[in-house]
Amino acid sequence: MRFLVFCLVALGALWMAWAQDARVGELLPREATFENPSGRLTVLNADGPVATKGHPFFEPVGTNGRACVTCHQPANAMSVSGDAIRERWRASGGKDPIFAAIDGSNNPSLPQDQEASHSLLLKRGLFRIALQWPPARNAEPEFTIEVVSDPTGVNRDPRWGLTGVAHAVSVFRRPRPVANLKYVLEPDSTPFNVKLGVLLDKDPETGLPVSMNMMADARAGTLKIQAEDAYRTHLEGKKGLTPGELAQITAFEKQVYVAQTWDRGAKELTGGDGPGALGPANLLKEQAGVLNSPAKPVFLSFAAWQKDTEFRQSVARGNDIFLNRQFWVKNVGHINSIGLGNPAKRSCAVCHNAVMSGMDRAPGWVDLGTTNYPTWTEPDVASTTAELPVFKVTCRAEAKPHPFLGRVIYTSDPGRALITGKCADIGAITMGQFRGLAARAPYFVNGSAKTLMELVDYYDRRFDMRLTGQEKQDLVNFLGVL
């Protein structure tokens, strides 16, 4: 057994080195397993082994040495973790392509050889996302933006800033996992955003509705659009991706699945008569687009663990809290503002309602309050310790105000509103999937929760859930095995 564990650790280390270097001539096996702080994660390629030589997901195709895999690491559930990023800085002396000035630093104008210039990536796993202002799809937005605090200097930079050459708002966000995408991309059963009563965006090639759940601000509806945008921005590509390269990238992304398969407390997660939602093989097997119900709960049944080991019982209790523990949800844009009442008594699974992923079946952008004052996860506006920018957003007199925050809002990331220009969307962020959480800390779009316990603590405070210490630990144990 010790020899097996040693081999798995060694394989994970070798794989991590390969993925970071984007070396060619390797074969990505059908299954590969990697160590993380909670146990082990397995990456499953449904289409079989992938030849990486010449593959545009694994080889640099832009101008800054990056490939898609630079920021979507197999060992980190096809995202990145803060620990892995810090190790890459140490190992490369800051020369790893992940630290490219364009978005791997706080501000491209800063000296790039200093850790302080990359502090948001190193501390929180955040990349700079520069978005055109006003947005292309709404040249006359319902609000104005003022930069109140700019600790990185980028939003007031004469080249990169809001009033500079770029005319861009820079926010800082975590990269989402490029895995389990059949659950992310499956649109709702109607062509409408059922929350807002507006049409979903359409795939420009097929004319069919798209889920709008892929990105934090839902700005890209298809994998091709996202890949082309990432090529131009994150990879600083100049020539454009060829149709063949786009086809290779999207085909790989659609067939890769990730999930925990072994946990230090629960041990083996996928054997015997255990929970049917755990492990990537079950993600491959199950149907996408299913809504939470008593017959088929979000992560299926943990009944087999209710009388198992102490840790497995804790996981089962955490799943029960997630599904059934009701609390008062209040002042959440696109939840309490769409006719459900404010407050409304709900459980976690009412919003995180998509079976197997924990996302929202409808387009899942909501203003939970993580980026908007006063419920945000950051220090006070005037704090000298603030790391993220602060914007003052003022809704125009003729516009409908934000449903709970009125016309003047302080935010570290306006979220979906930077795309739509609508006051009601300020701070709205699309829910992410729950899979592989143990391998890709920190959490929330702004990387403000270093651990799953900090994530649970935020919800407990935000909604006055009054969870006991044991209930919090049960939720953490449950989330950690997914």
Second form
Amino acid sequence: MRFLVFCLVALGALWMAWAQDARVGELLPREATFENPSGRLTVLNADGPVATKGHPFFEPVGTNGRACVTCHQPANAMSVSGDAIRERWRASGGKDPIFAAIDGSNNPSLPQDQEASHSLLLKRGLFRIALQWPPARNAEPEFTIEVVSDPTGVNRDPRWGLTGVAHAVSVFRRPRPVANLKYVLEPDSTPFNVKLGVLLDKDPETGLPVSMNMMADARAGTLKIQAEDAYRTHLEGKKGLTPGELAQITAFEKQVYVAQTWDRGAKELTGGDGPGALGPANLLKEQAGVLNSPAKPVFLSFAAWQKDTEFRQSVARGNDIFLNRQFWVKNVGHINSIGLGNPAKRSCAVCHNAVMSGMDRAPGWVDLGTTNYPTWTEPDVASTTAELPVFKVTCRAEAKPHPFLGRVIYTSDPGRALITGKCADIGAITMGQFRGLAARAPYFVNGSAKTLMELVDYYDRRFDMRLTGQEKQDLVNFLGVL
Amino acid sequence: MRILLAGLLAVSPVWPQMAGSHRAFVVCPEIRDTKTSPCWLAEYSGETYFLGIQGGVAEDFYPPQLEHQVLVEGEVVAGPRVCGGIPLKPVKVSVMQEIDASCHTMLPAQDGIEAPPRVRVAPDSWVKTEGPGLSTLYFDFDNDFLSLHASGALIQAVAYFKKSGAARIEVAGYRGATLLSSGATLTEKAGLARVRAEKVAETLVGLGVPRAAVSVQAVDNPVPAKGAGDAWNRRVVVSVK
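I have the form predicted alone already, so could you send the form predicted in complex with the partner chain?
Then the entire complex follows, led off by the chain already shown.
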């Protein structure tokens, strides 16, 4: 068995090396397992092996040498880790297409052969997302936006900046895993966004509501729209994807599942009478669209591990803290402002309530505080170590202000507000899924948490959770096996 | 001695002569932790009022928010205090839009002060349905937010429109004013009646009603404030015909 796992890992690593360079022509097997710092992740192709040669997800179909797989690597839970990015810089001398000037650098106007010009990608795994301002959907936004600090120079750049030719706000974000998407795409059971009292966006082709949970700012509602957007921006495609290419890309994305399957501490994560949520086969098997309940908790039951090895007991305790430990959730836009009260004495699972994914069943963009002053993850604005841009956002007098930050807000990423133009959305970022976390550090939309412990530390500080060192470690161990 | 007095006040009943009297005031809300659910309270004119307990969006009571003042409109209920406060029922709580950093009172759990058991009640604060084709949606002060209950009522209205073969849906929006217990009057912002009505109309269209079948009327003169019942003037009436 160990030999078999070793072979799969070796094969997977070999395949990955090819895929990274977009030199495709191999078969991505039905199950491929990859090493990561915590253990092993398995990629499961539910529809069987995928021939990557000629496949538009794996081929550089744009103009800059990138393919979708460039930033959605099987070994990294279909996202891309900071370690993998740094390794690619070393291996390619910065020539890998992932470092394309358009968004793989801090600013396309900088000299692209220098490491410093790609520091946000290399340090934090962040890609530049340039969003037109004012947004196309809302020509009269509720706020004005000024660039306060621009470490990369891109937001004041005469070509790429806010007042430049592009008329764009550039923010820097982590890529999301393109896997387990039935859990991401399943819309809430009502056609409404129950948090905001408005209708969900619709799929323009089917007219049916979409989940609005796929992207950090929910700007694309369907895989097809996202693929077309990524083709034009990240891949710098010009001629457009054909219907056949779009169909191939979205079909692949819908059938791929990822999760950890082996952990250095917990060992085998699947099989036997272990937790029923672990491993990609269980993600394939379970139904999407299920809300957390006592009968079906978010990550099902870890009871079998409560009397197991010390590490597995720690994981089970972490799951228990996630589900049941109550603390005061305070000043979170689109959580405390939607009829739950501010503060609300709740547990993690009240917001991370979707079974198997840990996302929100309702559209999950919330202002947790990671990108907005004073709870943001960044050093002081004035600090010379600041890496991200800072914007001053001023809400118009007649607009509804941000519920907990008022009318003047300093932010490193206005999030959903860059799409809607609404003050209430400033800093609101869609929560991501919890699966394959061990394979895709760093965390948070801005890559500010290098480790799961740093992620847990942020929550502990943000909500004064008063977790003990052991409890933090329990949460880290729990998150790491997902 | 102070503790004793506080304890006595916390459990003293509400006198029958107070029952049914209307209260309307704008204050900072307070939250009290308990062994079970946190309670939301408001102090006004030397008295503490119980507003409700923490719940979810499926409940009738949507709690206040610290960092904001709250408009409380309700009727005093006779009987024992709840969570240390005089209960108001029905009670409508509207979060004031602007931030007030002085609203930050969190009270610790205290022996003898307990939250009432959770009881699921009809969402009377949000919607009143009179037959399958007539619904009235209620709104918080200066707000056009459609609660889960209001959106549910619109889904039902559209289902009835389609099933019954009705020709049209009439939407009428109103704005209100509130006579506060202090004697002052709060009036909702101008134009809100139309904002509410058009939001409801757009939602009906989004749910599948032909645009041509939806008519919109806005009554932007605020209904005169008189105290009790003012909260129910902030409304949109949806009639399937």
